[in-house]
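Have a look below at one chain only, the form predicted alone, in C-alpha cells format.
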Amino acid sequence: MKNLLIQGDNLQGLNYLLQDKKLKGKIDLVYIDPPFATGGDFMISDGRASTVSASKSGAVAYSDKLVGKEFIAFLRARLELLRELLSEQGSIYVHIDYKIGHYVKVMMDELFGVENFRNDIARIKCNPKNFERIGYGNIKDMILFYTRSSNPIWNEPREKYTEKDLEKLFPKIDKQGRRYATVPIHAPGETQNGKSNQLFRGMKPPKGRHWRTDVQTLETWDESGLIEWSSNGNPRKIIYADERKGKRVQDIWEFKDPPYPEYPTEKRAELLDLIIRTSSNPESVVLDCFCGSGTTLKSAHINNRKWIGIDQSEHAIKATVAKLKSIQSDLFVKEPEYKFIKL
C-alpha cells in the first residue's frame, strides 16, 4: 500500500478508505487529536501557531465550534468508521481534553467495548500556572487507549532507570560495583508438581509455598553466584540493574507542548514515537484523520510504518507537506513517497 495524504472532510475520507481503497480491517494503529470542543478558533500568524484567539489577526488554521452533544455526535460518526478500519490486532488512541474526555470515554466504551479499554493516559502538557480560578491548575490532558480485540500488537515499552530509581530498586552493590536487588525464589501456593517441591540444598520451600522454578535451575543459579544466602540461610535470587531493559512505562506521560509550534495544538514527536513503536509493527499502516501538521505521519515514516493522513485545512496540508519534506534534511532519512488526494 502507498502512503496517502488526503485533503477533505475526514468523514468523507474515511468512507473513501473503506469503500474505494477496501481497507476495512487493514489499519493496525489509529492516533487522533481531534478538536477539544473549546468553542473557538485556532490561528496561524507570521508562520507561528497560537491557541484559541479572540483577535482577528492572522489566518484561522481550523475552527473548533462544535460543543456538547453536537461534538460527541461529530466524533462518534468518525469513530464508527475508524472501528471498521481497525484490524483485529489494531489499537486506537484518542487525544482529548479533560473537560470533554469522560463523555468521549463513555461513548468509546459502547463502540469498542469496555473490555477493550486499556488506559486513560494523563499527558502533562505544560508547566504549572498561577491563574486565578476556583479549581486546581490544569497541566494535563488525556489519551484514551482502546484495542479492537484481546490480542493487539503490543511491543512492551521501557524507559531508562533514573539515578533515584537505581538507588531505590537496586539498593545493594557487589564487590565489582554492580548494583543489584534480591527477590524470593519461592512463590505463594502449594503445588503437586514434584519439580517445584523438591529439595534444594537440603531444604524444601516454606509451608504453603513452592519454588518459582525447577530445582536444577536453582542449582545452576547458585553455582553461577546468582543466589544470595542470608545469615540465617534464606536464599534469594540476585537481579542486576545493568541486565534489566529499564522500567515499564506508566500511564502518566510528560510530553509538554512544543514552545514554538508551527501549527495549533502540535504535539511532540516523542509522544507519537512511543505510541507507534508500542502499538504497531514495521510495515503496519498508521492512520491519523486529524493529521494537523503531520507529526504522526513523520513519526510513522521514520519508524518504518506505512501511513495515511487526512485533514480538511489548507494550512494543515501545507504544514504536513513541509514536515514530510524536512525528514531527509533533518534526519537523513529518505523523504517518504505518497499519493495526494483532494476530495
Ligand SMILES: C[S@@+](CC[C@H](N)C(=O)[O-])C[C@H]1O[C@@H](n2cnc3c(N)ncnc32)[C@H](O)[C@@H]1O
Given for the second form:
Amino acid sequence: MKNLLIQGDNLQGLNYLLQDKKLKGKIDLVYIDPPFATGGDFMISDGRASTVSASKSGAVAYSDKLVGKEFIAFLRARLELLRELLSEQGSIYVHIDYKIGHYVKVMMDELFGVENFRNDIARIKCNPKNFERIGYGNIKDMILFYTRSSNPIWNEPREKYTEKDLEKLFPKIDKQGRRYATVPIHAPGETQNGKSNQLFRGMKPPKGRHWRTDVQTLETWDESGLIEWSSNGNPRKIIYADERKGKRVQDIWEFKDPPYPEYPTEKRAELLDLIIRTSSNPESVVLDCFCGSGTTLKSAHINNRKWIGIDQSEHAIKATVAKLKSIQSDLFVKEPEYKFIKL
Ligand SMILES: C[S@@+](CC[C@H](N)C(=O)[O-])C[C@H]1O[C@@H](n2cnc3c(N)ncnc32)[C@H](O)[C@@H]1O
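What I would like now is the form predicted in complex with the named molecule, since the data block earlier showed the form predicted alone; can you produce it?
Every component of the complex follows; first up is the chain already shown.
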C-alpha cells in the first residue's frame, strides 16, 4: 500500500478508504486529535500558529464550531467508520479534552466495548497556570486508548530509570559497583505438595507462603550468587538494575505542546513516537484522519510504518507537506513517497 495524504472532509475520506481502497480491517493503528468542541477558530498569523481560539488577526487554520450533542454526533459518525477500518490487532487513541472527553468515553465504550478500554491517559500539555479562576489550573488533556480485540499489537514500552529511581529502587551496591535490590523468594499462598513447597537448603517456605519457583531453580540462583542471605539466614533474590529494561510506562505522560507551533494545537513528535512504537509494528498502516500538520504521519514514516492522513484544511495540508519534506534535512531520513488526493 502507498502512503496517502487526502484533503477533504474525513467522513468522505474514511468512506473512500473503506469502499474504494478496500481497507476494511487493514489499519493497525488510529490516532486522532479532533477539534475539542471549543466553539472557536484556530488561527495562523505571520506564518506561526496561535493556539488560542478566536483571535481574528490571521487566517483561520480550522474552525471548531460544533459543540455539545452536535459534536458528539460528528465524532460518532467518524468513529463508526474507524472501527470498520481497524484490524483485529488494531488500536485507537483519541486525544480529547477534559470538558467533552467523558462523553466521548461513554460513546467509545459503546462502540469499541468496555472490555477493550485500556487507558485514559492524562497528557500534561503545559506548565502550571496561575491566573485566577474558580477551579484548579488545567494542565492536562486526555487520550482514550481502546483496542479492537483482546489480542492487540503491544510492544511494551519502557522508560529509562532516572538517577533518583535507581537510588530508590536499587539501594544496594555490590563489590563490583553494581546497583541491586533484593526481593523475597516466596509469595503468598500455601501449596500442599508440588515443587514450590519442598525443602530449600533445609528450609520450608514460611507458613501461608510458597517458593516463587521450584527448588532446583532456587539452588541454581544460589550457586550463581543470585541469592543474598541475611545475617539471620533469610534468603532473598538479587535483582540487578543494569539487567532491567527500564520502568513500565504509566498513564500520566508529559509531552507539553511545542512552544512555537507551526500549526495550531500541533502535538509533540515524541508523543506520537511512543504511541506508534507501542501499538503498531513496522509495515503496519497508521491512520490519522484529523492530521493537522502531519505529526502522526512524520512519526509513522520515521518509525518505518505506512500511513494515511486526512485533513480538510488547506493550511493543514500545506503544513503536512512541509513537515514531511523536513524529514530529510532534519533527520537525514529519506522523505516519504505518498499519493495526494483531493476529494
Ligand atoms: C487539533 S487539529 C490536529 C493537530 C495535529 N494533531 C497536529 O499535531 O498538527 C484538528 C484538525 O482536524 C481537522 N478537521 C476538523 N474537522 C475535520 C473534518 N471533518 N475532516 C477533516 N479534517 C478535519 C482540522 O482542519 C485540524 O487540522
